[in-house]
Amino acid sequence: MDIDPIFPLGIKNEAYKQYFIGDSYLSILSKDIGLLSFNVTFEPGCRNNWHVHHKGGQVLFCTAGFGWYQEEGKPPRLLKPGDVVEIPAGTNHWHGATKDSWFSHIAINVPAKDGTVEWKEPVTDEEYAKLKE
C-alpha cells in the first residue's frame, strides 16, 4: 500500500463486492449515535458502482492517495487528502481510487428516516479507461 491512512484500514468489503470493481477496505467508525461513518480504502483502480442514496445524502472526507468522484451529466473530479465532497440525496454518482494510488475517505451517511441506497451499473473499464489525472 503506498499510503499511511491515519483510520485503520478495516476488513476487506466482502459485504458490498458486488458493487465495486476491484478491492475495498470497510471500518466502521462509528454508528451507536445513529450517525454511520466508515473509513472506506480502495486498491489502486477499484471503484464503487453508479449509486444513490435516497431520502439521505453522503459526505466524503478524503484522507490518503488519490481518488476520483463523478456525478452523472458533470466531468470526474480528481480527488486528494483534504478534499471534502457533498452528495445530496437523489444524486447518481460513484466514487474510488485512480489507477496508480490507493484511496481512502471517511464517508458519512447522512442519516434519513427510511434512506436507502440504490446500487446500479458499473463503471466500465473502457470509461474508467478514460479519466486522466
Contents of the next structure:
Protein chains: 2
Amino acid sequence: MDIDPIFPLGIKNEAYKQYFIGDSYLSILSKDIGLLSFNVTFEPGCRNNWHVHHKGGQVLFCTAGFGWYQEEGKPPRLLKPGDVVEIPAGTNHWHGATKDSWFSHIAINVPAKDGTVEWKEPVTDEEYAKLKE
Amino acid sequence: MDIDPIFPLGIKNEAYKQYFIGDSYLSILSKDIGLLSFNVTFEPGCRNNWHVHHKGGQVLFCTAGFGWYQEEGKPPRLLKPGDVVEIPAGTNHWHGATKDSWFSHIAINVPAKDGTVEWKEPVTDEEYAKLKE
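With the form predicted alone already on screen, would you show the form predicted in complex with another copy of the chain?
Everything in the complex follows now, all chains and molecules, and the chain you saw is the first one.
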C-alpha cells in the first residue's frame, strides 16, 4: 500500500464483498453516541456498486490517495485528500479508488430513522475504464 | 505551521475567539444534508474552554499534529492522527493542541433537535502546564 490511511485500516471487507469490485478494508470509527462512521480503504481499481442511501444520506471525508465519486447522470468527480462529498438520501451513486492509487475515506452515515442502503449493479470494467483523471 | 491539516484550514476563528485560549482556524466541511462538520486547527498551546454539548454529542477525527482531550474528572488523553473521540451529550470537556504542536481535527455534531453548546471557564495556564505527554 502506497498511502497512509491515517485512520485504522481494519479488516478485509468480506461483509460487503458482494457489493464491491476488488478488495477493500473496513474499520468502524464510531458507533456509541449516535453517529456511525467507518474508515474505508480501497485497493487500486476497487469500487463499490451503484447504491442508494434511503432516509439518511452519507458524507465522505477523503483522507489519503485518489478516488472517484459519481452520481447517476452526472460527470465523475476525482477525489483527493481534503475533499468532502455530501451524498443526499435517494441519490444513486458509487465511489472507489482510481485505477492506479489506493484510496481512503471516512464515511459517515447521516442518522435517520429506518435508514437503509439499496445496492445495485456493479460499475462495469467498461464504464470504469472510461474515467479520465 | 508544521503540519498538513489535510482538510481546508478556513479562516481565523474569530466567531468563537471568546471561548478559546490562543488562535484557531475553522472551516465548515459539510452542512447541506443534515450533518454539520468542521475542520478545526489549533496553534500550539491553543485550546478551547470547558464546554458541554447538550442533546447531541460530538465526534472528533484527528487528522494532523498532536492534541489533548479531557473530560471532567478523568485523566487527559493525548491525541494523534487517526484517533477518534466520541463525546457524549452532557459531558463537560475541552480539547486543543499540545504546547509544541499544531493540531487539526474534524468535529462532527451528532444531529439532535434543539442541540446547544454551553461554554464554561477556560483551561487555565496552570492546569494546561501540568499536562504530561
